[in-house]
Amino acid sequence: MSIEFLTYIFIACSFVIYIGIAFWSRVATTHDFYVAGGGVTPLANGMATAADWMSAASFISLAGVISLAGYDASGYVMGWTGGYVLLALLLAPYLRKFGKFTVPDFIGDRYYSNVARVVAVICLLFISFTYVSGQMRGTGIVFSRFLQVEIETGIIIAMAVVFIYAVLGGMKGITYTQVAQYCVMIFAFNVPALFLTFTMTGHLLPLTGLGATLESGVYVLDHLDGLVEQLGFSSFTEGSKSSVDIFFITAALMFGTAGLPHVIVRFFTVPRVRDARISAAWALAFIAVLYISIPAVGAFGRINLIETVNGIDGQGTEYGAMPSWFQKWETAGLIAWYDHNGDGRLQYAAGGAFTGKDQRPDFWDVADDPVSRSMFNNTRPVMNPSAGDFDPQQQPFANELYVDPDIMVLANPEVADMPKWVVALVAAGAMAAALSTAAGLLLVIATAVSHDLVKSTLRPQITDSQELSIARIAAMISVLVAGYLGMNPPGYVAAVVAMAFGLACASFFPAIIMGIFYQRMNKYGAISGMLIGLISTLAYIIYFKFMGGTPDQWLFGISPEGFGAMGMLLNFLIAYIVSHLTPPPPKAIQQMVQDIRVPRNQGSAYY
């Protein structure tokens, strides 16, 4: 039985399972259209936040972020998990104990302004907009390559599934499909971890794998340093990074987190203030099942990778003598190779994709090639051995290998030589962590639309079932939109949601931790607060991501993806200013802010 096959029955099934879930739990009223009617449970909870929070980011793409940048990575998994834990003690208790449906809402109220409301639903739209881009891609490349389709073709198909199961059930329908998910998602990502250190390590686990020796007596990571270092990487567990921006970059993912409307409104649907706090607990066990794995994934798929292409000698591998695997993801445009020295085998080194020691004739044509095309926009520079510029005896062989990090996790089983049906499983987890976020954001982006947009501020005497009509035409709506930009991504999965990270730690989290913890703060100071950060990270990531800045214009040596920390700084800095120069909020808005921070009625069941 082929890999394709195996994989298209695991998907069908996943996908049954998930649109069978959605007819189950259909929803006929906005209370369960936005939060499940307030009634589930918190292991139910935190097994639906942790697979609404581990995207196609979390499952595809992060551990191979840390297999090609190895400690210069290590930011996204302190800022990610670090993150969630100041969610759980500092926001997610309190927003529940607020009681409203979205995070627009709370800024709406806490702020007595429909003006502060609508910029944050405009702040919402960016964040999910542009972290949902990275989980439709992540769906487009599981297809691209497993299904043998154009990633365009796996996205629309993608789209129509969440749109069934996010539409029909609303975030009802999403929290079971998410249980459902993560067990998926789990299952297959462990697998072929568990698999894998085994193989290599003779350890069960991958957490105690990374720290064993190898066959050869080495230590892992001193195998893999010294692999790197030979092919003129910088060492895998240094890095090249500055300090300030790992720092900062570690700051925008964990402040982000704590930000990110899509995983607050989770909190929103459980009973008491008190299983917010035990949900939040549980989120945290279920999301540590899958990070303490991916270090080790990263390492090994590395280790796997550089002597399946350089060879054990390391002097490269035919072309013709590589697995069926690698013509399989160069067809998908996820792996390219160009032969430089014209020896007919792969060399994998130090430098950018085919640019080797920056050599850049351009006599070479891509005009014929449309998938070097449209990756290489337009150019793919190569070093012409006829002309003398390549010398083996002289220099190390140039990089004639271009790898897209969001292959990493889905091709290990098959780089390790693993059985076709654990190859299947991790395609199916990976469209779980796309598909099961995704669905999370373009919720909350159609409660944002129909529920603060118009019930709140626009039209606020249309009936129940008119504003669940509203939200339904939102998701749809949003769904098409989504699409669009996963088709055309500003950058790979890590990267996009990192941005979005950036965005919500700008945005929304001083207004959120100082609207329940500084009763001072008024809507003057909240609304600049969130626009002054919003526009400057938006306006940082527009001009270093599209308009050609260079990495020796950043701000103090801080990259677009670790921006958003500076932005939050920003944001609270003209917050409390602004909001010293104006009025104070009212006295009932002071008293409201005291009473979400200091419990009261203890003995009560809402507690």
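Positions refer to the first chain, counted from 1. What you are looking at is a predicted structure, and each value in this text was computed from that prediction instead of being measured. Throughout, rigid core stands for the largest set of C-alpha atoms superposing within 1.5 Å between the two forms. First, how it differs from the form predicted together with the partner chain.
Put the two forms on the same core and the Cα of Gly344 is off by 2 Å or more between the two forms. Superposed on the core, the two forms differ at Gly320: its CA moves 2 Å or more between the two forms.
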The other form holds:
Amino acid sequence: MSIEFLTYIFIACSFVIYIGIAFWSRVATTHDFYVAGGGVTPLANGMATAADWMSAASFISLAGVISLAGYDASGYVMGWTGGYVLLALLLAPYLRKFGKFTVPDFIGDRYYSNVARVVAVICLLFISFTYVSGQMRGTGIVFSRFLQVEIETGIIIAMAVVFIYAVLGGMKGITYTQVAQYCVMIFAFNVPALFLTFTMTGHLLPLTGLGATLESGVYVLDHLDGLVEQLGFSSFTEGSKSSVDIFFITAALMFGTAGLPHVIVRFFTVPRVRDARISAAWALAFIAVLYISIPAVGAFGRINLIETVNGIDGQGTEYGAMPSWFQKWETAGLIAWYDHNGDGRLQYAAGGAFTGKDQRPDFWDVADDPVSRSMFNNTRPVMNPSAGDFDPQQQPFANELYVDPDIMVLANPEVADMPKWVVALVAAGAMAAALSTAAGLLLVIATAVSHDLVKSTLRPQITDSQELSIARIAAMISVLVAGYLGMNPPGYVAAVVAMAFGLACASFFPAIIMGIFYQRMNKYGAISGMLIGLISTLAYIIYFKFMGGTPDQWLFGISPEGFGAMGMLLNFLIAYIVSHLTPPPPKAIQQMVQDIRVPRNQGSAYY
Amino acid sequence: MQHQNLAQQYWRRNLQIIVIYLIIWFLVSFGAGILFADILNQFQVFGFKLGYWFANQGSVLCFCLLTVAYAWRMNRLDNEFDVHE
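In place of the form predicted on its own, the structure of the form predicted together with the partner chain is requested.
Full assembly next; the chain just shown is listed first.
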């Protein structure tokens, strides 16, 4: 059986499972649709949260980013796990006690204002739509990479599947499909990771394998540091970014994680406050099972890449002698090569092999057929080679290679010579990662529209079953919008994700924290804080990502990815000042704050 | 009145616990993984430079321990003050 056929079977089987689960858990009330009836066990919720949280970016891209950037990328590892400590300690238990359906619910009730509620809905839609467009794109990319179909076709298939189970099963359907998706993705990521670790170091676990020795007796990381430094890169374990920048990026990702509505809402689905705390611990543990392997996969992938391309003698490899995965991914456009020194061998070192902003190759597609390719030594011709300059003091030769970070996870099974079904498994895992996150996001979007906009603000008189119909319609429309955004992504995908985190960090996190921990905070402070955080972060990111701002203009050396943390500080500051210039919140609200701080209901009904 | 006092005591104890845990959270990630990474990188434990290890693995392991410990500690506190559900 061909790899492609196996991949079709694996993905089709996984889809059947997801839709079957959705059918089994279809719902009839808004309480089920929004929070799965509040009856999910902490263990199941932990798994679902982990799947909800780990997106196509975590699954496909992160190991590659770490592989190429080394220590500089560790902000992603710390940020995307450390946020759960904040969730467990500062948010989840109290929001569970508050006991409603959505994040705007909390903001609207706590700040006794429909203006605050609507501002929260706007922030939520902004964050979730930017984020979901990346996920839809992710599903399309998985299809195109593994099954050689157009990205658009892939997105349409994914839309259809999500549509069925999100609209039918709501939060209940999503929760139990996410449990299944978690199992698929964790297995798919760790099987190749364990295998790779074992073949390179003899250790079973990536956790210890990264600190182990290679066959030569040299530590993995020492060997890698030596390799990359010799080729003109900065040290793998020390990196080159400033500490201030890494600090702010990590902070923005951490606080952003804790402020993402689709993550927070998962903690509304467990029965009790103590379950919310336990569930957060489970979620982090399940996430860590994947995240702890990521640095190892990245490091081993980089060693393999360097040694495969530069050869054992370090002088490069002839194109014809490259392994078969090289041509496969070259055809997919994830690898490109230009022979700068004309010696017929590939060489990999620091510096861009191609020109342009991201030094991405610009393929000459006209000539992409076997006959024309033979004229270019079978390599895919590229139109934008760089000058191939290099400093002989720093590195032995110019870089001739472009590698997309995604290659580290996608090509791993082939690099490590693993059986065909593992490749198919990785495809199904990547699909699970993208679908689970997309579904979670679509649900919070639908809920925000039907519950927060229609039921709470515009038409309070509608019945529960009417509200449920509106939720389903909203889910359908958001699937369509998300699909459209996935096919026409707004700008550069990575920038878009940075924006989602920055905005969550600068708008929601402070508003929720102050709502719980600072009884004196009133609606004026919260609303002005959210707006300042949202606008300042949005302006900074748009200026530097889309209007051509240059790194030397960065405020205090903070890159746009890290500015959300600054926006958060501004939010806190403005909210504090404004709240002290305006009257304190009403007694009933202060009583409500007292109530959410204690797990057991004291009987003072505020709702 | 006494009821109010107990609730406030419970809240104060909770805040103390949160502050301690957050200090640890900050030290293992922003501290050891970023601010003091260069200093810690001078030490090598089992093939890891220590600063790099904290940034890529150590902090994640500590986060897991923190959330588990917090859930366990708060459940005990809830029972102690008889505020559990």
